[in-house]
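Below, in structure tokens: the form predicted alone, a single chain.
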Amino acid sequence: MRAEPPMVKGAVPIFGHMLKMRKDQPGFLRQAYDAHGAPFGINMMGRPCAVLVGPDQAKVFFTQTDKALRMDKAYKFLEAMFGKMGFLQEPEAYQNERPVQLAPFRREKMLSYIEIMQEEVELWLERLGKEGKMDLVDEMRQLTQVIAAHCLMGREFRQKMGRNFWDLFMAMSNALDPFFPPHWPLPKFIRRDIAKKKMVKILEPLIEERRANPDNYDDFLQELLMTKMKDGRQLTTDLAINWVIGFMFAGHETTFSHSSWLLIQLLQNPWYLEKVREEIQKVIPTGTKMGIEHITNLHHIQWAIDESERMRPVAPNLFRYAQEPLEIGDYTIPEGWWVLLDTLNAHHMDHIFHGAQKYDPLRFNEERDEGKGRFKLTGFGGGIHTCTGKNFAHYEMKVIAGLLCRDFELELLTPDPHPVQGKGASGPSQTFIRYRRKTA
């Protein structure tokens, strides 16, 4: 019989290795990998967890999802915010809803979002004025929020939406906690439940209006409501609200962090920013109405997006639950263990990416194509559970970076932005930049 993955030493009572994980998760996992290889085991507050690293083990991680590995059990703590929807339910129910999840991201719908993205980014750039200083991370958060609201919920909702709407989202987001039972009467959980009730009151009449007058709308939300599941039913109002909250959260929580890192790294590397600017002038000169032909030809920005995903993944690790024993390498992961895929450290290994500590977006160009292989780059997940909104996020980041770098000279003022692990995603620390609008 195969052995269990070797357990890292140094676990303390109750907390296991969690104190070390909270202090320096990347460093702790990297040292454990150097000592044991992968898979290895860690103790997460009494829960044994197998850590997987690298493309071969990522392949097992993703291809065994919904088989030996389960997402719903690993992320059960998210139910209090999003309810039973998507991957937070049993695989059969999730597969039944897949047509609803995919419909708003069909090609013809995706093309319509580009115009909205450009409109919102240009409004933001106009508000910046001629010159000034801004908190880049906060600006990206607010910009991606309004883009998500406009694309996902429609123009009328975006125009009526106040700051209170996103304050409710923050109250729910700040309560994300994988360690404490979500039903405990903790203050943050109480605030989450109050915010969720208020959110439902906002969304419920909006959805009922859409159902009563379906011919008046043709956008993401209407597609979500009208598409039938595999069993022929449409989403109930309660389930539709859960999907809307999930999409709105995903539509800005990870994208604002990735957009911030994209711009920060461009400003840290003038040699590559110059290549980006040259391409922008050719592809989207001033006055261009952007379409898919422009998006697909912004190659240098795409490679920069991929490099930011590699170096600063906003989801540095992913979880599953082993519902049955799983053989991997020379070991067997027992039933009941958690399974963690260490994306961040895999992305920084020289035998996977040449000169992995160096910023080099050109590694993703056609000649080198270091990202070739399904499971080398896993910042957006992989397999059937690859992030549904990946292309949406890529389009959005191209529009933001393209228009900002085209119209403004930018200077990074914060000397060394560093990753900060948030409740939902990892993002950069507070980062200030100086901007000055270019003259003709």
Ligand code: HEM
The other form holds:
Amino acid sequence: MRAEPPMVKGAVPIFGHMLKMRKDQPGFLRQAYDAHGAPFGINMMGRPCAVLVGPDQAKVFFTQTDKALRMDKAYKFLEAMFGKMGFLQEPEAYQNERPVQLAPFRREKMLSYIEIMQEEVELWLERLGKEGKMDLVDEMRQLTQVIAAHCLMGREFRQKMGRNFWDLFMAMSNALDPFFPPHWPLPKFIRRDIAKKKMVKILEPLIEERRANPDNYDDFLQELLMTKMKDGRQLTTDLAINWVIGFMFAGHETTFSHSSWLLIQLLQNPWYLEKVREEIQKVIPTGTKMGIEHITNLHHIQWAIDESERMRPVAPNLFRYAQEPLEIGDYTIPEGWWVLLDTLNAHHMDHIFHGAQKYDPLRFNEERDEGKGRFKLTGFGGGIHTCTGKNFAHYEMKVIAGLLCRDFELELLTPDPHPVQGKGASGPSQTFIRYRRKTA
Ligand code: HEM
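Could you please show the structure of the form predicted in complex with the ligand, as a counterpart to the form predicted alone just displayed?
Now the full complex is given, and it begins with the chain already shown.
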């Protein structure tokens, strides 16, 4: 019989190691790794949880998902916000909906989103005026909201409904809570349920109109509604609403947090920003209508995106639930344990990335190719549940960083932004930058 992973000492009644996790999650997990190696066990509110670290264990984590390891059970608390959809369902239902999940990210669709992204970023840049000071994270939040609303729900929706939709969305996501039962009459849960009802009232007629006149629409939402599942049916209206909210959740806080880190790290590293600017001048000089060839040729921004993913992953840990006992290394993780993949600490280990504490986007260039090898860089997940919106987010970040750095001089005013955990992602603390439009 193989042993269970060694448990970290110091768990307290009821909370286990949760208080230590809340205080300094990366520090606590790193210390435990240094003491025990991985996997090791921690106690999360009375439930044991095996922590996995590094590419070999990430491989087990991702290839066992939907077999011994379940995603739906690990993220069950999200159901109160979305209801059942995609990865919140049993593996068979997840597989059945898979064509619908992938359809809005087909190549032709992706090309049309680049145009919208450029339009929205240019509008934003115009509104900034000649010079000023901005709260970067808040600007990224609002910008990625309008881009998402426009790409996912169409121009009319973005113009008429945008703000109201996002206020309701925030009321729902502010109620996310993995600990309290979601039906308890807590004020935030009551606000969530009221917001969801209002959201359904907004989305229902919109979806009905699209079903009645499919030829009038050609966007992300239309693709979602028209694509058939593996069993030949289309999404019901209820399920389509869950998907819209699910996509917004999966792609919103993640994208504005990652975009913010991307820009902060560029401003903290002028030597690299210079290389980015040189490439921008060549690839997207003023007046360029951006297309896939421009996106593909912005190599330096791509490497900076990868480096931000490595150093500041906005999803620092991923979770699963052990449906069956799982052998890993010399240990067996028993059925019923949580399983946590520690992406953040793995990304900072020198045996995985050379000089891991150093900002060095060039580690991802063709010559050095340090990201090579599956499951080394796991900021967008891996295996079957790899982020569906990864290319969408990459395109969006390239358009934002490309146009902003091309047209403006930028200065970081907040000396040392640090990671803070939000509802759906970990992002930078409030960060101010000064901007001045370049003269021709
Ligand atoms: C920088 C931006 C983003 C980051 C860092 C990110 C990260 C992730 C990660 C880590 C996962 C895997 C979760 C797990 O295995 O437990 C995931 C899944 C997912 N993401 Fe993203 N995401 C981003 C943007 C987006 C966008 C823009 C969308 C859609 C518009 C999106 C849609 C999804 C969906 C639908 C899943 C579930 C995939 C599945 O279960 O098959 N994400 N994302």
